[in-house]
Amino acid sequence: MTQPRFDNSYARLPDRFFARQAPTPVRAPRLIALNRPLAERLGLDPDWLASEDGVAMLAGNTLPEGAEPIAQAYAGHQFGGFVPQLGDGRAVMIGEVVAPDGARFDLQLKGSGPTPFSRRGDGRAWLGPVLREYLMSAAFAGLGLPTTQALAAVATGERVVRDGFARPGAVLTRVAASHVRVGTFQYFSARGDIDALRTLCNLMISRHYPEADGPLSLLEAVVAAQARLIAGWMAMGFIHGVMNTDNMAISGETIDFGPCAFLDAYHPRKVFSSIDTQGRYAYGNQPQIALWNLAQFASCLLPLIGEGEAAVEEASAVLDGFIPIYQGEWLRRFGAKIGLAAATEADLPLIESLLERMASEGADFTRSFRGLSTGRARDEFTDPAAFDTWAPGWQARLGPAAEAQAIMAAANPIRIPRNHRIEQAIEAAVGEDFAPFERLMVALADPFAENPDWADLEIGPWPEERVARTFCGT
């Protein structure tokens, strides 16, 4: 095929779910990055998006036959404080694709102009926060994380100004397997919308929850998925920086990387985000803070799940159910990369006493863990020590030498989307040099394969070089 081939529910929804906002054209639309292999998943041609016509449609120039471009409404708890209205200020789904397989995703121009829920913003992207999430995003998808994707990055040839700055401008292609978020479910509720509430419940059992049989269910359904997946964003030591509620997505994937980070010392208080001043979404704090946001979203269904009492007892059982899950999945994977087959809770003194001497002496998180099975794990302590009288507790627990050593290669990456080495390719990237960039893609694509080749990409910060903030670069 040529184009894409859509059917698009969402804006199939009443007027109130959205507002129809066509993308605004760009100068000079030039192709910087495309995913292949996404757009083969998609059904998509990448010989007809590497094309002129497929480039001027990523960057929002011209659109397909098919396409409905909208702006999704939504609201949100924003650092604790509750926005009624917030919506894609900056991004634009021109559609829903089905893949071959019958899978359904959106297909979202991110700094793509102006909508109505821009609040004054320009709705562009620069170019820095674009490679930023094709980055992140395809780390995660190598590390089998669940995630929205980046399908292509497009240059405007246009400027957009950050901070006083005229920086280059760039529109981000996101897939999705769909953009329905906590918040969503929030904007109606503050609206007392019933019907529309109930609309959403319907839509999101059958896209992702089909085994669920009403609100209650779809809430254990996302209770469970968002556990599993803060547990995995714990394993893999990744902070996203800004867990607003409207950045929690029912599918239960990675949504928004904005002023994301992966850990390079492990400490359980670290924040990275520039708007996170006072650690409301540090590392540690995600589990909690991913309960809370669920929290939110219970209280929008219990219209729906019934009445009085007994509804907000029934939603708050389903509740209590997250930490179990998440323990549950967070014991596996921490006992996976310390080379263990089946961890049980008599494992978690050894696995916590490892991360609080990690935490006191300094140690690189990635490399600690996967140094456990090449020898060069003490090597990342300030004072070796610390590791040595905690070796042996954990050498006497480990099962057959291979077994363990292959259960940590497995669940350990050698490599991860470094906070240096990320902006090391976007100030490349604006002086016209993409290959640190394409260099960091290809070696991300299998995070957990040995390449001498990308020897220096396992490395963390020299002192000059820490990333000590990041930013939302909205």
Second form
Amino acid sequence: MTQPRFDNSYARLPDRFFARQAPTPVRAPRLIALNRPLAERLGLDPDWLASEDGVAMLAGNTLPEGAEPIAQAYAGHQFGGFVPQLGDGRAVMIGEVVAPDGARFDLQLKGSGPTPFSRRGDGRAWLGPVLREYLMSAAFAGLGLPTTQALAAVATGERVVRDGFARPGAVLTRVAASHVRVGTFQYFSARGDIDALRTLCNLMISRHYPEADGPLSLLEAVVAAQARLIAGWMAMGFIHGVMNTDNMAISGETIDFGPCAFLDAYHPRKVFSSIDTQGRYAYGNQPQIALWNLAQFASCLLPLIGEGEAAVEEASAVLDGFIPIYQGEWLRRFGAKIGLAAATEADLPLIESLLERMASEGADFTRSFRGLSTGRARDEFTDPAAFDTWAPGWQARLGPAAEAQAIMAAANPIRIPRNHRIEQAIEAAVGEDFAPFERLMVALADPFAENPDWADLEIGPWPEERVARTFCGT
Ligand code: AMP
Ligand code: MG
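For comparison with the form predicted alone, please write out the form predicted together with ligand AMP.
The complete assembly is shown below, putting the previous chain first.
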């Protein structure tokens, strides 16, 4: 098998769902990274992808047979303000690949040139954000969280200007269960296009939630998927950074790794994104924001659910399910993080007390939880007494030691893609040294396994390495 086989269901939808747009060729494509296991998962031949023909496709220079490149239309609330038209402004979907097991995936080239939705931007991406997304999405896969994935990163041999600097250009191949977002529904809702909403609703049911039997049960499925996803982010100390409605996928996958970051020192109000000046998307706000986004989704579905007040009440009742599902999943995950197989609400004060102490003592989120099973957690607290006065209550609650150890080892990663390491890997890559990037990729593939070779990746930043701000940087 060489070229991918496509079956482009989205491109068969009516014209108003997208603009037909080919990628713009680049000067000198060069493969930087290829996710071989993912290629195989998709039924693609990794050796062909790494060949000249494969790299030409990944750069957008040639289109394989059966590709139908499109830029998708969508709208979205950005930081709470509604923008009726956003759309793929620097990406095109080249087609849908059907894997050997029948699963369907979008192949999207990000940074592939201007589209009718570009408006101000150049449609390109630079190496920094491309490598960041590649690393972050690979780390997510290692952590077992639902995510879009990067199949490849290609350098373009061209420069793009960002913040007054000429940066090396790059294209990322993103693989997603689908790219339909809350903002896709909002695009048609804002236009009063009920037919399109019905089409999207049916598409999402058949593609992601075949057990759903209509708009209300689609809403219910998406609410549950997002509640579980956000609890997973919280348990890994992840801050998405731009939870706009156009960055919330209906599939329940994490999408759009922009100014995202993993926590170093834990604090619920922590923000990294340079553009999030109000702290709207702070770590601790993420569940409420997800629910707010889902309420926007629900309001798009109202005309399909039914008439007037009755529809509103039905949708509201489904939205009310978010918090209990989220809290249940949060409790299960954080219970496991402290070694409990079946935490109950009675364990909440114990978990919350640890988090409060971590916040006031500047404790590193990842190291403190992992340190519970190695006896080193107390070293993470500025004042270890804050840990020492918590620990007896915890130890009294723990079951058999070996069992608790195993639960904690599976719930608490050792390695996360720390901001300063990502920055260092990008800086080296700009200077044509890809070794730090490749080393990080290997180390993050199995983040729960002890490996002394990567001890340096376990520790937080020294003061001079600390990354205070992350940037969209597109
Ligand atoms: P994001 O911040 O990735 O969610 O993007 C928000 C919107 O801005 C989307 O419609 C993007 O397509 C668009 N956009 C971001 N960067 C660029 C760029 N370099 N050129 C054109 N459009 C862009
Ligand atoms: Mg986006």
